[in-house]
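A lone chain, given as structure tokens: the form predicted on its own.
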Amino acid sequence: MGDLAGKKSLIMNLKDRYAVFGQPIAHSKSPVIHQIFARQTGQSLEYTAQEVPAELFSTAAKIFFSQGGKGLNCTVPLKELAWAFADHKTGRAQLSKAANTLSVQADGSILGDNTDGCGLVRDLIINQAVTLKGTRILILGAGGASRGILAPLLEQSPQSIVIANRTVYKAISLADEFQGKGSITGCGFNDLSHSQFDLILNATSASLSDRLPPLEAGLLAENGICYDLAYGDTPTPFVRWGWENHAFKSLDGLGMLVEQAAEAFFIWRGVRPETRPVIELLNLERRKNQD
């Protein structure tokens, strides 16, 4: 009986290991979603959640690749310090700066590559029916979140790109940076007066601590969408902001952390997972709880 516990111990050490860090992270469904993908596929993993605080994001890194971890996602406040902590990057990484997602390469180094901009777009396009080209678009915030999205927004060719924030010279500097891409301007949240966007999107971390980032009304057009990057298991204020302010619909961010996640997981694994069930899975769980 011993034998067969120590063969199973064994086996379960074999397994590839994943995890997600971040802080806090305590909230985090990617481990039941790499779960479901890894069920899915037919793939032997596991994948973790780990509280890292911004100070001890190298060191824990280093011991968890250090002792055979494959592959991290990383998420608030760590993606421009894991962008940092790569050896090599991809080209969306250098374009975003942050990496969501760290990978072992066949040498050993480390890959940084950021999957929230093509999870976002495809959560959108794909899941939402929600059409890119020709819209006016909003971002709140210019942050690591609004640096992730916006080369994969630009590429769906919107009419054009607002990125506004409380630091007024953030907002500016981080559209000059994508200038050449497409039609791109910075601001203060006081200078969206008299402004309508077909889509908002919420990139602050507002809705991390229950808070809404200071919006007047009037700033969505009709038919208007409204889109939080963060989620819950109750709307954020963000999303409640949007039904307030008629949205033809106001749309958290779970769906776009799937497909990030699938993302990741094609890049880790080589296999690309069905999303539309595990986000199905996930609503569901999230009314249930909710009634």
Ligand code: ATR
The other form holds:
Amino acid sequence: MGDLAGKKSLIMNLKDRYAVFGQPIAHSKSPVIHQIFARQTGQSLEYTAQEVPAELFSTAAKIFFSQGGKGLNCTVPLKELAWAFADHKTGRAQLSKAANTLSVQADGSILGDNTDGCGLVRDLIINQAVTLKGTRILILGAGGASRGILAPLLEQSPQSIVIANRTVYKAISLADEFQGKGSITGCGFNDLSHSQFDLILNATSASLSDRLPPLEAGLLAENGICYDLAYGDTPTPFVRWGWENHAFKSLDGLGMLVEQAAEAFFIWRGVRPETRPVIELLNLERRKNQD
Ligand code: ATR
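Return one more block: the form predicted in complex with the named molecule, after the form predicted on its own shown previously.
Below is the entire complex, every chain and molecule, led by the chain shown above.
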């Protein structure tokens, strides 16, 4: 019996360890998503969620990796710290100045990547059949979330991207950083009157406090799409704004969450899991909880 328990614990210890760090983290769906991916692809791994405040991030990450941890996801408010922690960065992490995925390399160094923008674009194009080429895109907010999605969106050759932000200079300076990669401008919310957009992305943190950026009616073109990078158990204020303004689709960031996780899983394990059944499952659970 003792021998069996010993063997079992040895097998447990052999499992590759991954985790998500953030604060708050209690409601994170990442452990469930990665466990489903692991089952689906026949991979043996452990993925846990750990509440880590910003001031303890560096220590917690060092401990995690020194104890053999293979990879970390980092969420609010740790993505910029994770970027600074990484010894090397991928091109997309370098551009976004934030990392949501850290991986141990063969030489023990830590590589920082950012899979958020790729997750958003995959959700829009593959899952939602949205065309980005030639479209007019409005991004609300000029913080870390906006920065992370700009390069992957610009790669899809939209006609134009406008960044609107409450603090106007931040939108202008973020747009300036990406000049030369496409048509991109920054402005305040008041400067948007008479403009129309095919896709409006909410990358402000307003949804987290159940608020909405100040948006005039008429901003959304006919058959336009609204997409909130945030997600919740109930529709966010921006998703509701999309419905009220006759959006063709008004979506939240659940699909992006699953897609960014799949990209991290691919980086770590070298296999790409199927995302659609996971998105469907999480949507179903959400609907059940609403009833
Ligand atoms: P994140 O990493 O989630 O992007 P952040 O870098 O703190 O977080 O950026 C938050 C963004 O949401 C900012 O663009 C912020 O606008 P300001 O730059 O003017 O602060 C925006 N934001 C937060 N609450 C908002 C609200 N109630 N209305 C409009 N914009 C809001």
